[in-house]
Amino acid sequence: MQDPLDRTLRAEVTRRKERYRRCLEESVLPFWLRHSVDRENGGYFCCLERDGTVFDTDKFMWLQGRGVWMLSKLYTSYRTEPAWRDYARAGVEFMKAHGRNPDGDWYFALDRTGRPLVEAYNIFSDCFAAAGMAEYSRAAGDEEARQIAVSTYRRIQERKTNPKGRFTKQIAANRPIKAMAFPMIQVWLAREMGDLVEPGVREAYLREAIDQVTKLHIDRGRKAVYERVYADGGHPDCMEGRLLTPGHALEVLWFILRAVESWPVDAHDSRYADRGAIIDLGTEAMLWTAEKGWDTAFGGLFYYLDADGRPPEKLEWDMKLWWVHAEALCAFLLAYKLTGRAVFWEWFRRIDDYVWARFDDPADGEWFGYLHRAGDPSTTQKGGKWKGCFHIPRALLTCIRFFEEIEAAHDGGRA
């Protein structure tokens, strides 16, 4: 790494890493473990007020899977804390007992006791169930969880061309578009399934997803990452076709970079020949995304944008959301680790400073999720239908790992 940060990088990285560790272990995890686990019925409460009070007892299946994955991942890759595995088991047993319909697809919402409330229309419930069961099988040696993970993953691949099935509202023949959300989760999920899936099969799904994002959604000419495109990468001239989602863009980009980072550098295998090109494209696309998405008036990243500067379809476009900034932290810290370019470290610092000033809640723990444009909370809830024990602890854990890798490179004389 040849940049102006070299002389002070080591101390700064260590200081920031310690802040992330304290937040994870002393604020975020205690909040969820204290308030979210339903000790009577199993599973996790999702809807929590600022102080952790439960304000709705419905349980959303994708958040159950996310919670299981997060607690299991902490156990397998951070510290073998038995309580984390026990709390993961509370989610696993609830999911096993109540989570699937007769076809094996995962419901979207259940009541507190496990009665289904919303049909299995959302394939992301299945994706997080597969990831959660896979990681829990590693944490606990649970063979049933492993089998559920594998069967769910196979079912996801069967459904992916028409994931909502009979619940689809759009008439695809009249506007055949491809959305970025599914290949994004495919990149992450292929890595999380790991050795539970045959390597050739996993690599094929991973490559398919990476190719869709890099060849269709990333528009080099317009310097933007489009949420929805035609099958040839073209852009429908409508609000949906002009939609930019900075959080999704940064999230999928760091997923891709983390995946290709481990590819052989000098392999003759053509599958890996574009490793460097993908890293170059992905890191540059991060810069385009941040430059377009940063609010120069109030700070923070916008939730949605219109690529042509027209009024965005989403009325909440100018809000600042927890997950967008959590994924941005991972993206820019990884980009800096891979490239050593000061511009990525500066973006990381900028987002990091904003996060700790606006989202962190030292009084009651965890982070606020939803801010108005100026940075004040629009609601003080800490959990809900969409926010659970996932993006924040995952980002904290991921950044701790990236900090450690930067330290190792620095101390090894490669910084």
Given for the second form:
Protein chains: 2
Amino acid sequence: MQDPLDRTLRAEVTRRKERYRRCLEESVLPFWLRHSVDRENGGYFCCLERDGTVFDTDKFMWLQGRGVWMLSKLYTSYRTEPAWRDYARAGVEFMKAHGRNPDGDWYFALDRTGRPLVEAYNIFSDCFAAAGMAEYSRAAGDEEARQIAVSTYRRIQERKTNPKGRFTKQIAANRPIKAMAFPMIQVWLAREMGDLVEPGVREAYLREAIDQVTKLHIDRGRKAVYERVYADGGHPDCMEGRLLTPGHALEVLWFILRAVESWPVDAHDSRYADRGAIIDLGTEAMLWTAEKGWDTAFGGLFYYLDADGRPPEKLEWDMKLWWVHAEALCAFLLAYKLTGRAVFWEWFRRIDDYVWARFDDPADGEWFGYLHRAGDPSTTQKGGKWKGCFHIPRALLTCIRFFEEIEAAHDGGRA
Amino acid sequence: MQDPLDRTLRAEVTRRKERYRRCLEESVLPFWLRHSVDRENGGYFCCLERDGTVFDTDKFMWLQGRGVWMLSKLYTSYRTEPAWRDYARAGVEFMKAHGRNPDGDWYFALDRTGRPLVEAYNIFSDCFAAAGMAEYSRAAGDEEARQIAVSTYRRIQERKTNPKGRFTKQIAANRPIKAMAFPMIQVWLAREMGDLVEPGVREAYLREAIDQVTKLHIDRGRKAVYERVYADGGHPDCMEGRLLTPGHALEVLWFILRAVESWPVDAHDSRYADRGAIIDLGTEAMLWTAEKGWDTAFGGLFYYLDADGRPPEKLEWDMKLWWVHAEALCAFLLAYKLTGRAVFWEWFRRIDDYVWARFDDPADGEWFGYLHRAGDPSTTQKGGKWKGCFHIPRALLTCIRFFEEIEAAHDGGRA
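Form predicted alone done, so how does the form predicted together with another copy of the chain look?
Entire complex below, previous chain first.
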């Protein structure tokens, strides 16, 4: 299925892989392990200056769940390093003790001691908690974590049609739109829950989410992945209806491709035809996204765009964010692995070159998070309310796997 | 009370005043009158591109109320131009027909035909509606508008301790902070309601709001105006507790100084000592704000800052916004008028020079709204979800009045 890699490209894959491994092990993980654990109260500090100094001790629950997931995943899939499991445990114990409200839903933010500061209005807190507890249960054989993962996943499915409950401000009856964020996380989460959920149930949720993205959000005619659409795939002619978020689009696309890649390559399997069609569509949609999203003047991918070139609503629309580029690395490397097409390798290289030139901070470790359009840091912080130990190590780990799979296919092809 | 203006400065005041008058009458008002009225459904389009093209037809209620207020105020205080009253009427009729929920609270957003899109979660919608209806009732002798203004003002006072009601996400018991936004608007609104509210009631609300700002938000020791503080004026050591918003600080300070300026200069009046003390404190706080807020590298005032120089939470922290600079013009010109101190005239001139060089758009009228740190437009839009016919014409009108008062004091001093 792959084009054979020539010797030069084979060497380049290995050289780049080695850089990812070094960045993960020598820069990113040491930064978080050294600076983010609250050794007094448990849990993680997320708001870290360039050198790791804590500038706000509040504990944002997205980042607690994500940190637990990340280090548990490294432990289960990369190396059984006890310090990584200990890091995960610090988050798990804090989350178990303080994270949930009386309904079992996860608060959005706590103070450093665990007192809730922001209500459980945000279902993504629950999604990251479920994924974190699931992976930790595998890393540590923790039965309570497993049960929390399962019950949280069940609550997510109960809440998903009305995720914000009483906090909902939008009057959906008058503009019934569907947003891409939840199906995106649903695709990821179905795979992360894995054996903790009955396969038929998990596959049904996965398939429903993939269908929403591929049939509604991806618009073949307009060659764009829309963040919010009508239930028939139509586009409300307003700012939210024209919103493109290149980072989200690339993230959901690689989640979907990684999921369907594992479907059987077997003409007798009912998913066989879909597998090829979704890979074709998903990789094409990555190209549309990169072509619209790339800043030809300064390099890097924009954060937000208006599909029709109208003024974007978000003030930060032209900033360059770490997570957008981390997701883009995963997307294009996977697309290259699946198709062997040079255009995807070229996009991967373009993003990769930008990342090491602009985001990486070899002096203090980790990447900067927020660059101005021209590529200089807007602030030098390494962590904040939305940036923790997650997108970068996930992208590094994921790309290392993809590099290995590319190498294996090449070596297998030559054998 | 004023330093006598020398002849050169007297001429400069008049020359600058003339520029404000021309901008108001020949650039700003024509832009909104031409492009923002929905002649089919009533109400105002707010999302306008550089040349006035509508790019989103949703009707954001802050901007409906603000537009009504602005044109009514021009009609009642600047010139009885029938077209201005007609503009205000287009907003009033739309608001009367569609703006309120069954409790009488104002929605946040409607579609172009008046169907509600976003619930009445935001009390500032009500504040702008009350001010708009109050001034329109004076412009047009509209009794229904007067009643709506009065009942809305009453509801605001009922809701003010829990303004977001069921939509409140913050768990105040665990971090009981007071925000400056509501007292700021309360100071403005008390004066705008004027004779529609019993003077004792109005003065009590005004005084309570002034006290909160001067005793809690203005920190003399740290020489800063804090956006959010504890009830004793203490500072939570977290991002929200260290937040400075120079535009808000300057806006509330000029609101307060304009209110206390009208208190009797009479040693027998109970407010006499406070009057002088508040003018001294408020003008000093303007200087602290300008010194911290001015971008010495590129000019202009920052949008957000962290009081301790930590990384600001908001991505757009270093952008230069139209309203921040509009409020700064009013603040420094009023401070100069009240004190005669050259430092305030210098700050006024510095902001004024920046505004005409960077925000003003003589080609298509109005000002740009959103500049990058370096002063180039981030988008060329003239209106959006938060920018309408309000801050700029209000600042122009207000500064024209202040210029006139400075001229009158000078000419009176010489007579």
